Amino acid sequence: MKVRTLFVGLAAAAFSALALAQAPVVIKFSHVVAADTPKGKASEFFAKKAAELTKGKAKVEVYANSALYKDKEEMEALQLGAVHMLAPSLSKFGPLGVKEFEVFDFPYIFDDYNDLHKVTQGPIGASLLAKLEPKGIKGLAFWDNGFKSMSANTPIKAPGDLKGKKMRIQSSKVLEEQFRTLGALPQVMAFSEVYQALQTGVVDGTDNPHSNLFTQKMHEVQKHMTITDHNYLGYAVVVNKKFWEGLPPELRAQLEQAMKEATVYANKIAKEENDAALEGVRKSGKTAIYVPTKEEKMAFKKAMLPVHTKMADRVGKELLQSIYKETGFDPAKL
């Protein structure tokens, strides 16, 4: 009898051992978005490409629209170990102490996507992903969004038209520069209580993406945008370090894979959700939707330049002159 209890309880033991040898490993990946915006997307792509690629063996869990932490909370929860994976905007990391993110809020440094990915996809992408490790975050890629567009509840014409306008930002030391430099009154908000904001009067306007406007439904409380392109947002997605080289080789070899591939996808989609999240406001009839003329782009450029002089110690000269010599940005042209 003994010897058959023995028996039965090595082999519930063995059989423990073998499901737990068995159980996926769960990476919570949290962001604040919606899930049908490019990141979303994206986000779920990972996801899919995670489950197949590793053969069940992990399970990316995703987590939308601040369902588990909101802006200013994920990064602590992600040192933590609270939650394994995000996609911040890459404003996020300057209040972390990494300052050089901010580069990316510079006004119309980036003409488009290619010279933007000239950047992300190089040396110096690579260099400052690098800079986030001795903060116990590993960074594993950049996504794209897109630039953004103005809106309000008056028209947006001129930069002048600015003036005294409450504009919600991202916490950017430089976003709150360039809107001071045209006159405006930046306001640190968590992108889930925008709508709200806009909705009440708290804030006059935001800017944004289109995808991030219209998921958000922000065009429902915003009578004007105009398509000014001043500004690029995009994410870096990004883990917990001592989680990811915790995961065996083989697993996390798999991962970067899944990865890889989420991340074409995301930079393939960001711009058609971009557009069709334009024709979706369009055809809503809420926002009248202006278009400058190339001079008067050429005015808000030349308004937002001086941006680039007084934040350029924020975020280093040398790699701001990198940038330009990556791009062919010439601020003495404008």
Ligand code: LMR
Second form
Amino acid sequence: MKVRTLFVGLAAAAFSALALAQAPVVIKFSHVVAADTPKGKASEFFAKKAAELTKGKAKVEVYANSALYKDKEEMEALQLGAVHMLAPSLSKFGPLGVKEFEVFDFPYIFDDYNDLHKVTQGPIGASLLAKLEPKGIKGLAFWDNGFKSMSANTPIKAPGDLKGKKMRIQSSKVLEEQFRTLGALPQVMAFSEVYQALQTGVVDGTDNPHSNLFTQKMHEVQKHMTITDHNYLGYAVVVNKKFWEGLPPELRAQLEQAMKEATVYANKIAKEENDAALEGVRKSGKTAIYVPTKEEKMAFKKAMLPVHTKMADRVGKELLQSIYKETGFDPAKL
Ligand code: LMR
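Now show me the form predicted together with ligand LMR; what you just gave was the form predicted on its own.
The complete assembly is shown below, putting the previous chain first.
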């Protein structure tokens, strides 16, 4: 009887050790936007690819819509290792002490995705990601979203229309300066709180790519939007460095491949998703969409240009110049 008990016990222990050895590595991936956005879809794509390429040895759990953490908390959670992977907007790295990322917030610095990719997919992008390492964070990729429109309950056709408006912004000093330059009153706020703040009038307006505006239903509480394209909004996919480097090398290589494929997918769908969202806003009939003329757009560019000089030191003049060189942006030519 005793031998039998011992045998059963040993078998149970062996079984649980085996189960443990085969239990997948869980990677918690948290983000703040809806599942039906470029970032939402790309993170799901990555989860599927990761399961496929690792043959189930890694399980990526995606938590959308700030379900796990809001903007500020998610960065802290990543550093603590409570969450493993995030894709914060490039405008949200300043509070971490990596101010250089705010170079992406310089108004009109990128004309289009083509200009942008020269930076994100090249050596400048790689050197920016490397700046995260002393913070215990490893940057894996840049994922696109798109160019921002401004919205409010009153028309925005000229820079002067922003005067005195309370505008919700992300936590970037460059964005803050940009709205101050326009005479507006910028207010930093977590993404999850924007809809309610617009609805209750805590702020008058905001700016975002169309996919974010539409999936958060901001168009239901904003009567006007203008396709200003004044800033780019995109993401850095980041992981807790210690966690990532502690993964078995073969598994990590498979995950890196999954990330590579997810990045191609993300950057392929971003424009389509934003175009479809704009169409959704148009069809809703709730927001008047204004497309500025060439001259009106130039007026916005000129009004925001001083931000480039005022904030050059924050991101570093050399970095700024290297981006001008890549994209051909020339402040003197405006
Ligand atoms: C915002 O806060 O407006 C955006 O950064 C949200 C996002 O992640 O796209």
